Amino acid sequence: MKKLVGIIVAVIAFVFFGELLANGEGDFFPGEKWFDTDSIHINAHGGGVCYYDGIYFWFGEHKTSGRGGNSAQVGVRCYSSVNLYDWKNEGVVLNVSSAEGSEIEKGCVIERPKVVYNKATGRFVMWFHLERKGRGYNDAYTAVAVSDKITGPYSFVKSVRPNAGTWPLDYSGVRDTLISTKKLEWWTPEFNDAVNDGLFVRRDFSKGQMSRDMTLFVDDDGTAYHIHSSEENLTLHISKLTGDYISFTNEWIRVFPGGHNEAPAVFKYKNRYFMITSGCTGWDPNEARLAVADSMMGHWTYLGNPCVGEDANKTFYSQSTYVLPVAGKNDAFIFMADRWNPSNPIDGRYVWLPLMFNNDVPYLKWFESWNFNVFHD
């Protein structure tokens, strides 16, 4: 009898969970290994998602094992899903080059790839942080690649330092490029004042501003923005892209000069713009930061740490990379973050959590597991 009962329970469970999966329902397990439909741990770090034609496409850095695994040995990989739980490996969509001296030569640094669709041109545009091979993090370039198909292959177009020869729209500092030879000690009041007044903006005016951790955001009117950590990672820049999304318009602003922010993730909720960032502590986790503005190129206000509960001061041992709107659900967003493993980068984990709201202000709390029932249509 016990055996019969066990069989009945197993059948009921199989049918129940089978229906959940068939309807796109299941559980996320933040920080646990996440396997694709080939039962291989998903390899799409520092990534973002492009929703196109009813399918989600997740792009991210292909990491390898060992301490050298944070350099680009393979390229950018893509996965596809119709329900956000089950991901099919679509392969490497941007390959590193074997040609010596190529900007994306094997061994360079490719980080935080983001892909958006341009309705006007019918092309898919990928931007990412690029450091050429052997240059460490000294280049601070951003690079763009394009494809006629969302799953690639993507063709490398160019790398740039953004906004060369232009001042930010909100800049009130001295408009000359003469920099004092006096060496300032970092984090002193004198240094902080100099950064606020555009020390690094002026230094990099001619060659273009630094661009490291970055993301993309496309507004409801189709305008695209490139958001990146600049000025030695001390200040965020928000730049408007051209209509084809492959160049900068030279319209840009500075956000939180001297605030030391990276890992930006931007989303729009009830006609307000929110941005989640992190501090700069290398591969180690730190406390997330939340900011809000009434327009992308407007004034941003700091709101504090969006995380609550245990380990909130470490962003649940993760770092932001993207905020994903869930299609077909009102005001439903998923916070995408990485739990880095610098000693074995391929084993980095993904922390996906639902964004919650209190008085229209987003916050994050930890879930050992969760599903779409946390959202209300």
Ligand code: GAL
Second form
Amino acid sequence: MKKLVGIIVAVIAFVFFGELLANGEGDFFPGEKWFDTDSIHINAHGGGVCYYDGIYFWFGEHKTSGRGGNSAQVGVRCYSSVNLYDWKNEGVVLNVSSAEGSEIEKGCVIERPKVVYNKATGRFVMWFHLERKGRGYNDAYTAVAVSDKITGPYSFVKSVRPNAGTWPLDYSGVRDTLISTKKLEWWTPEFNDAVNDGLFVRRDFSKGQMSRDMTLFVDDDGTAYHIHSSEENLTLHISKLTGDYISFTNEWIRVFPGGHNEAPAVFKYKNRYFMITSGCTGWDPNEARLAVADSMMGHWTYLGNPCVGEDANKTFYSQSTYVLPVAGKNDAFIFMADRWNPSNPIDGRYVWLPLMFNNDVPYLKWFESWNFNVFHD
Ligand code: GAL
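Alongside the form predicted alone that was just displayed, please also present the structure of the form predicted in complex with this ligand.
Now the complete complex, all chains and molecules, led by this one.
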């Protein structure tokens, strides 16, 4: 009899805890391999998440093995989840093209894809950093693709150099595109002054501004913003997108000229806008930066490194990609970052950490593992 009761208790406990796990009572293990529901390490690097109809969709760069694995051999992959722990592979939603000369020809660079839903058009809009095949990082394009279904397929629309022929809203520099050809040595006071004054804005005025690391942010009123590293990665630009989210409005600002910020991730907390970025050291980690503003279009104030504790000066060996608001929880955000592996990019890891707050200012600390209990409601 005792044995039977024991077995029944064990079965109930097994079913109960199994259910809890299925409902998201799992744990995040930052930096560890993260397996999808087919037991394959998730392949969605430099990613972002779009929450739609009660489901999270994680979009990211499909990387491959070996040294060339950072170029786009496959495209953008998507995963879905209801609990943020268990991810189902939804396949490749934007495919590279096999057509020679295509802007998204296999072997190009497709980085940091972000997808947002446009309520007015009912379409899903993906923007990503694009470098055409064989041109290194010289194009500095941002590109857009759309789909009627969140899981694609996404059709390529166009690539752009943003804001051609317009000056930024906050611009006080020289409005003259004939820049001096005098070679300025980088990081000299003269160079810094010239950058501040819009040296590269002026240089790229006609062809459009450079756009490399990028993210999107949609405000509560439905306005979408494109945030990107520009001016040779020296200055961030924030641009308002059109109502359909597929073009630039030419309303834009510069943030921290000469500040060398990359990997922007933006979120809104208690009516203020926060942005986490990294410095520029390629695939190597560096110290993250935090900034705050009362409006997306500025003025942005630098608040320092949001990370605390051991390895805070390396962002816990990762680089920001997105800040994900957790649905149904007040003020709960997940910092999403990449731990790149340039010698075997497919093995890059994900560092997801909960954002903590101190006097309404976010900070990040390391957790070997964590779960939703760290959030208060
Ligand atoms: C990083 C950037 C990545 C990728 C890489 C290439 O700084 O954040 O998205 O562009 O450089 O070296």
